[in-house]
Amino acid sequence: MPLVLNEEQRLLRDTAREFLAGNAPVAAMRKLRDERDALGYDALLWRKMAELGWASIILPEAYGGLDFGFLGLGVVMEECGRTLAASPLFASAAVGASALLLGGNSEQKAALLPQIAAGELTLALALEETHHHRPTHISTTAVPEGEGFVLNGGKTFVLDGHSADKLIVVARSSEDDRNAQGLTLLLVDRQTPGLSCQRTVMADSRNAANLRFDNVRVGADCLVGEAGQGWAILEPVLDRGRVALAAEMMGCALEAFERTVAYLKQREQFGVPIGSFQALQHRAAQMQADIELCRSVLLQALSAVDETPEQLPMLASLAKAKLNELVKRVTNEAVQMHGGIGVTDEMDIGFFLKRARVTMQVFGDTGFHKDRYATLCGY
């Protein structure tokens, strides 16, 4: 597979750039913020997104979808990692949606597909029950019931679960609260007797919340995919979720690259500027050059998807790990650079660290997913 991006998927970058850099900077986002707003991003530009194709990228041109593939989406999550823009497009275009294309019916596709292609249904997936990423760890049950089933239990950090109007639920129907087998995928709608939300402000200022099911009772229709088998479904959709997210990791590292060379080139120190300094050089050197390997792995990772997605399981393990680990050193270096100012909310370079401390954490840390990777790889 090519590592490099065609006209069209240049094309599709350059636009995302200018557009974002026109109606969703890094201001816009401390507004949203300050503001405390309560549906933690901006209806407005959202539609507009969507108007541009944004929210149906990978989907069918049957349900209204571009079906310009999974690169073409992580082109899109790169360029919002570089002004931080908030917006559902990673829980519903790029999770939400690949969980019913990947698992719904016939029935299900025809009635939400084209709805989240134009932008008018946000949907989350509700996994989380602990601090830390265990996708088979489902202690929250579905017991049938008559037609349909009845949930009990509790989730948390659900990314847009107090935004989205629906909700895709991992939960338990058989086996013990470790095992891939008994878990079931259940659409519920998040105004659904019974089921309460409690929305959570992360360090990034961005959507997350807790979820409790008393009782709720849903209706067969809502079961994507077969009842206990739903980690066949879970598995590809976590891991479009983690190359996606890789994208916008890629996007924030750049970003912050970027302002962190333009600070070197701009503060003067002792009458010259501190670009000029050797050790901030080799340190902005060593940067460069772990942002070129990862460029590669994402790359491969995002053509993974349509193209092998036999080889998806490790491609988005390792994508995942290496921006992980990138993010972390690029943000780190940025705010150190910077000197004492780096630390200020004026600043905007902060807003990038702390994106970076809540991206390495969803859908698995650098530890989760390089043990995943050694065992995938027979170790």
Second form
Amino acid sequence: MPLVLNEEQRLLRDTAREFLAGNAPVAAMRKLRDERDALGYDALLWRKMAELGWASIILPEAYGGLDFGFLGLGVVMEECGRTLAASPLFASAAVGASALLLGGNSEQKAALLPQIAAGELTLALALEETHHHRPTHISTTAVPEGEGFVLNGGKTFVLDGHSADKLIVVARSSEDDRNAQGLTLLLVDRQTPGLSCQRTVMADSRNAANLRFDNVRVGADCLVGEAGQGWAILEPVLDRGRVALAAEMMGCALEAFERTVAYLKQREQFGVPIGSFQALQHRAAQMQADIELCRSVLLQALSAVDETPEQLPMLASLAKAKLNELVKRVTNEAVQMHGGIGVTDEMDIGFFLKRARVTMQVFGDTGFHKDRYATLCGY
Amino acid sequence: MQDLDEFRQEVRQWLEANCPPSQRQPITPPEQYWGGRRGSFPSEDARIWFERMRDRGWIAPDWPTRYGGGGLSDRESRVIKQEMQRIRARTPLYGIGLWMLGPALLEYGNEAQKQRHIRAIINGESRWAQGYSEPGAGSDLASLQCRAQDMGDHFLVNGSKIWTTAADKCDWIFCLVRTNTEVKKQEGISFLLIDMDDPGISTTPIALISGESEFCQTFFDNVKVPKENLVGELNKGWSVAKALLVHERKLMAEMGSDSPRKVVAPNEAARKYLEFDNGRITDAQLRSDLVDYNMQMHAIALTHFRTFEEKASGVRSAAPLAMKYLGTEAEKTKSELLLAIMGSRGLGWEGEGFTTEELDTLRLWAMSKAMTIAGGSSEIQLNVIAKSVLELPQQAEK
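Same protein, different condition: the form predicted on its own was shown, now please give the form predicted together with its partner chain.
Now the complete complex, all chains and molecules, led by this one.
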């Protein structure tokens, strides 16, 4: 794995940067927030993204995909992180598409993947049940009934939960409610009777929802993978999601950092630019050093998805933990170094701070991934 | 890539056939061969191993063959390094001639200087010391005062240099000297090669907190240095100095990640000295510190790999400038972590009651404090990043 982007990937990055600057600048995200947009993202923007092939970026050509692999997805996610572009890219094109790719049967793939590739169908993963990421602590039940299942329980922090067409629901079909055995993945239409949805307004003004399942009945064709064997699909799907999100976090951190460094050069106090003060220079230089480490980790983790999946668990946890720490530090420093205007709503820098906090919780906080990495190291 | 795989096979076979088993063990300081007129081989096997590597051209695999190098590409050189690491082969020759002066001389030296010194370095015939810092010029290196007066056919050198590693055992010293006091400080510095046997040179070892004295202070009292020993142009030594510092910082950055020194790794130490319950370290703080360290080292190793790949494919990035800072800080963290893991067994200074490894760990802990100071302190490294990567405005210097 070369850890250097190739020509094609560099070109994709430049295209993405240009497209997002024109079509989804931070101002667009501010507008969605101010207008309390019902969908939570700009449907026209998503259509254009799909036309560029982003909805299908990891999908094989057989399903109408662009087949750029996870490095390609990472490049686009990173650029979206720079402008805080809201779209179903993460929930649907990264996580949802991965779940079907890894767990779907041939009928499901043939029917759904081309629609996902075209951006016509969006997915969301209904996983969390508590306020921390605990992917094996599942109490929602999927009880077999006739040919299908009956779902009961509640989900929280479901990204795009109120806007996605279909949900991939993680439910328990046997064993106790705190382990990886007995999990079942079910593909549920969001309009199914008994399923209720409450949109939640989060710090980042992006989409999340609480879901309630009251005797929701689904057919046998909704089963993704085998009943009770959901963990074998869910774990790699989560790792792919973590790595994709780490790429978005890199973009978020880089943009906040670059805006801050520019401000240090421009803002004058005591008759000199504040960037000439060593107290600020050293903190900025340390962040640059951390960015360099995170860049290598991110590239290695993205490559691992397609090339060395056996190394993915460790690299995904490394990437998520490192990027969690980076984005936290950089966004905090960005606000501090901007001084008073850093805490005003007028300045965009606060949006990076708030988006960072949400991404840090999605699919595992720093502690979760350090614990997992330590366990994988054997201590 | 296929050629590289074939080359790897070739290297593997050659090392298998030529590296004596005794030279595939972790090395302790007394077992290192540093060359030089006063140097001697720590063992017969060390001599055989050195001579075979020298004859194969692999002491300096990427240096030109006409000076005794291997004439290999960066990728091939790395294969040799990797294959040596794989069988834990010892480094056959140590020395800052090999690591620092040689590369700078190949870039800035004239033909006569290369002919005279490069092969001697590879052959282990000359051991070099570094004459950079002075008692009054540490982080502010360019303010150095050691003076070289132009006497027509030679320079007359007066002053002193500090932190001259093992200068009492060295044959030569490369020095930054002041040759012009009328100009901006960086523009009046020259780079001189000085024979340690020249009259007027004396050396005093400095006792360190580690209990060792590998650093010295070296004094120059009316030392006559031939004009031919000037590297690069007069008053242009600062460029040579900076190029050499790049090699020094790269070396220091990688010290922790690839030396087969006989030290305990934190993970092994944890298994030996900590309590486990159900496969987990019970001490939550130490477990957390250990995972932080392991993650940081994992990220650093990947970044070394990335910088190599970037260089090979002509991509510029800021990463190399951060590596000395990151690598030496991580070494310091490792030493602190080892002490914490070992508890009172990590505090033994000498004598009975402790294993050699335990005693070494403490000495290395003390030495690790020097690593974030030598070769440009961590603070200087951050200044460099702020200036050359972030292009932040500089404060007026006095």
